[in-house]
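So this first bit is one chain, no partners, the form predicted on its own, shown in structure tokens.
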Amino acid sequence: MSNLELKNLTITYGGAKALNGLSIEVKEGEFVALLGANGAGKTTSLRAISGLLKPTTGSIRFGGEDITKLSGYKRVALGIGHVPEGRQIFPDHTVDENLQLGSFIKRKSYKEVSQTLEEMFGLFPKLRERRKQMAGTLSGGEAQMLAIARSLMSRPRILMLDEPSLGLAPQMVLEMFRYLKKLHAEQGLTILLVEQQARLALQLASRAYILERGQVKIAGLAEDLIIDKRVAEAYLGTSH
């Protein structure tokens, strides 16, 4: 069963099509990567799914329900988590406060929030050490952990991440991807990942779509795409 389905989605910016009849699906429990060059439509796709952009044509279904016209906050309540590019945490609030804001949309009880906080600190131990620290003083890697944990506070059914490795040191990138792998493997969380580091993304994902000019150019199993000559030459920086 498809947890998320985009069908013939078109989004236009000033006369130019950012998405041009895009159709993709993510099944429950999958780890899917969305790859492509800058301007291919990856970020636009996530923003459309989370309700930040309105499609010109096409439809978005989540959990069997048509959510194309649903407001963004209602999509979060349904279980769509979105970690945007640039993290967008609240710098003048503590780590604790940022995390609690992530649970607001579900209107949980104090006990539920406290329990979920403990789960986040178990997943990201560094955040426990920084819980009373202002988010704006965190390192890049810690800020990315906070952005992910804040989204997980709403207990999403799908977690969408936009360039989580952006601006991170190589070792922190590897650590971040280990966290994502753990979330998928141990909790069965459905993940849709937009990432410029295509090789690492393909090593994590089960399937991938490669976009070009707002359309799917190549799609398939990640293990096949990572050795595909077209993908290697265009996106992995190597020849087959």
The other form holds:
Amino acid sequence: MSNLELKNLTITYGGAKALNGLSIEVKEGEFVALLGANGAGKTTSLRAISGLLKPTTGSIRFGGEDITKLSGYKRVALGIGHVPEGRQIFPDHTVDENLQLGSFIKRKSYKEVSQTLEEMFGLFPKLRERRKQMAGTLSGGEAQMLAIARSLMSRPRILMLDEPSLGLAPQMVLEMFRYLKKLHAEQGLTILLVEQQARLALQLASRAYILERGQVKIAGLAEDLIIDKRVAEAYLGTSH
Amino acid sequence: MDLQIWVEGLYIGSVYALIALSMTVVYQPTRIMNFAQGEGFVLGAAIGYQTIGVWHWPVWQAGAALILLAMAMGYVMERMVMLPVQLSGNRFAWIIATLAAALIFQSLFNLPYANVTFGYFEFFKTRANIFGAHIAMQKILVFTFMVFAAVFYDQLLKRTLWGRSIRAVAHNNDTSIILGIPTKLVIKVAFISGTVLIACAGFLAAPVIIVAPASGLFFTIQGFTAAIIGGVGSPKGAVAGGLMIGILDSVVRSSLGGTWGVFSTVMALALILVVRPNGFFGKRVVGR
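Now that you have shown the form predicted on its own, what about the form predicted in complex with its partner chain?
In what comes next, the whole complex appears, and the chain from above leads the way.
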């Protein structure tokens, strides 16, 4: 029951509506992409789900619970993981320390934390080599791996990623998406992916929402959207 | 030069170091320099004077009252500073908020204690002899307390998850929240523990230093100077900066006279800001 449900969500930023009655749903085990142009409300949606922004109207439900009014830091314990835009790793902390901060809510169960840590190093072997290094010295790709691993340290039921491909070399983008696919396929992790590279995202996800001005404009199965004429013109266009 | 002057300098330096350290405790998660921090020092001195000096309470009882009242003051101070910061959304709101808090506390101290200095008798009336320099045991107590507090806080920051969370909150509040770190609690705890620390310092030092109801801002400035010279945010820097200006103050005072003491520390501050703007132990500020 890790259904995530946003209903009629409105968020106002200094007079302008960043979200304008947004309704989306992510079911347990799904891989959903959230697409749209800049300013469509993708990042705002994720920040609302994490509790970093308070909606003026509407509700957010997760796992059958209404979390609209719940403090942001408490939502992590419910199983919401958020890899923010621009990675936001802590550059003055070592790789190890970054990962430990990711397991803040599990701090009382030492065994589980060290087990999860081993799992992360298995998944991202590069991070093991860099354990004692300051996170600020990592390459863009490594930093993105760290940001994902750090979020996974809290053992989330849903992982939300905000433009993980931003600023990465094309080869690195493909590698990172392979990791996401693996996490989804092997561990059954629910994923909500915000992405500018729409074509890649549609190849990975099973469903997608396309946002425009804080609302859902088009919704459907990824395989349908990728051949949809409206989508192709507006979002897949010339960039690939 | 007379060793006595250096030993006295180390003692007064440890007082400045304690103030700088408590400012560091608040600065670490918030990036706020709390100009009301010195009021905690006055509170500690006032409680010592009232409970031990006037009411003749035993030290442990006075100590208990001290910690409770300091915690309350830290809590109130956090609200006085953080509410304006959070509500206004202005990055610089803390400057006026902490100054306002300082002035409010200062006027509160002035109500009952207008013409009082908070001196009371020393816990240990003995003098120690260090290579011919005589120093009150009370001063050694202050110095020892400073060393323990600094080492404790330094290790807390480096080795514990709570310490790492403090640094994380400072770096990025939103990212800390999405990792499940209760950022508001981290900040509250910082204000409360910082105030308890500085109130203990005032309580211990009051018998051997002159503290008046309006001294808060003077001590704040001394601690601020020490923190800048040592490197803002660094516990090691707080200690180094405190001891440096303590010794400088003491040496200049004895050779050139009293009025030159504070002048020399301010000059040292100006010099450091030109030569080494991040202080001795400060990190270069990394742009995001």
